[in-house]
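Single chain ahead, written as structure tokens, the form predicted alone.
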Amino acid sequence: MPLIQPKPKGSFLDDELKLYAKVKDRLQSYVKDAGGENKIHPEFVAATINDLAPPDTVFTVDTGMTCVWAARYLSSTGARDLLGSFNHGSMANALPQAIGAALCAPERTVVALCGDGGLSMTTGDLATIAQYKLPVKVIVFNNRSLGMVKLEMEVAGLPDWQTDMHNPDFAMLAQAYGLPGITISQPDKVKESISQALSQPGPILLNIMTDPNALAMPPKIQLAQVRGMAASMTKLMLNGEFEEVWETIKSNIRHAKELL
């Protein structure tokens, strides 16, 4: 450190938050459109969860896409915390993490985001959360698929195969367990629910339906993968499976500037 001289100028810091200051404005814009019944857009719902959740909450997210969707919409406060499996990309981290937090710091509100693939594999731990009476917000990003598994096969050009999910109701299952359980539909519903749920003092989970075939763009957009996607798309279509190669198109158009 003795050997490092401060730069007087700052010009590289100052283009640099000028260009982030475009991204965070690009990001924005898919917050305005909050999706339709059952196909709620997950970028709505994190940015609802951010602009709600107190500025020291202890959020947790689950590897795949709702680690994407926390990443690019919850603000840091300097008194938040994030925890997920970032580096291992271990799936079903974010309740067990979650319940750790709350152990370790009652007075603060914890916010587990679950994707339905990582949930399902840990539903047991909501057991855990029903008997030690801890007061974590289990959002559930329900988009019945493994998200980013499928979109690791499209852009490798390869048509999704067993990535859709199976799923019980985890409202239900939350409510099995001794727990509220809410399930939100509708767009309109999502900012009431997760206003009400930060708020009670006890445990709650929300199962929220997003949009299953919502996409999200990479900073950087390689023809690599927009070659991989369209060959994907046109396996489908080969295989009969029009309907699903159109449901992306519409999900997704709005992210057709970002390919100019």
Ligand SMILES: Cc1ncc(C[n+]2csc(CCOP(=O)(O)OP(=O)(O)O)c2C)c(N)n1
The other form holds:
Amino acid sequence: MPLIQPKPKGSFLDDELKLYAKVKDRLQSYVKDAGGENKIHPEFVAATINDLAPPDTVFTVDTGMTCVWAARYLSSTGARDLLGSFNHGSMANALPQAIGAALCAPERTVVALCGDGGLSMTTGDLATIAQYKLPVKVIVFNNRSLGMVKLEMEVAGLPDWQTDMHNPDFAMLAQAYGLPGITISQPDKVKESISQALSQPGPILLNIMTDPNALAMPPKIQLAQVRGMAASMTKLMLNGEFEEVWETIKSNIRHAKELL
Ligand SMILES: Cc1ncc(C[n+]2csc(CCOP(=O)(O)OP(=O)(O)O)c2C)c(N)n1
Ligand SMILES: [Mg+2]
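Any chance you could show the form predicted in complex with the ligand after that form predicted alone?
Whole complex next, starting from this chain.
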């Protein structure tokens, strides 16, 4: 530090702050559209959790799209913590990390943001949560798919392959393990359910039915990614999968302004 010369000019910082304000503003436009039945927009869910969770919440995020939604919509307060498998990128980390966090910090709210793929790999941990009465709030972004891998295939120009998930009813599964479990299919129930889950003591699982075709726009869109997506959709159409292509277009038309 003593070797660093102070730089009084703030132009670089000012430019970056202006850019960040623009990015934040653009991200908010995805929150306003909450989605539809069984196609709840994940951005809206993450932003709602951010608004309602206490300022010292410990969040854990699964590897997959929940990691993206957390990065974009959870604000840091200085007193919150965010745990993920960021360097390793191994799936199914959110639930075990939440168990650890709940044991280490029993006075803090612990919210696990799980993917349906991630949760499927660690359902046994629900028994641990029930057995030790850990007040973990488990939020499942249930898009019925391995969403991040599906997206990676699409931008690489491949029709998505073997990424659909045939899930059990996670709310009933939680109940079978002895935790309250609720399925949320309608966007207008999201706020109320998250608020109740956070205010009641003890663990709970919210199975939120999110949009399987939600894409995440990268901060800088490369032409190769756009070409890849077009190739993927064309291949799907040649395979007769018109409905999937149409659903993808309908779900993502809101991103169009970023391409123009
Ligand atoms: C153990 C392991 N297997 C596979 C992968 C590759 N992978 C990364 S994200 C992902 C999909 C995650 O699906 P889900 O938990 O449902 O989250 P989503 O992306 O749909 O939100 C997969 C298969 C990985 N990172 N780790
Ligand atoms: Mg998923």
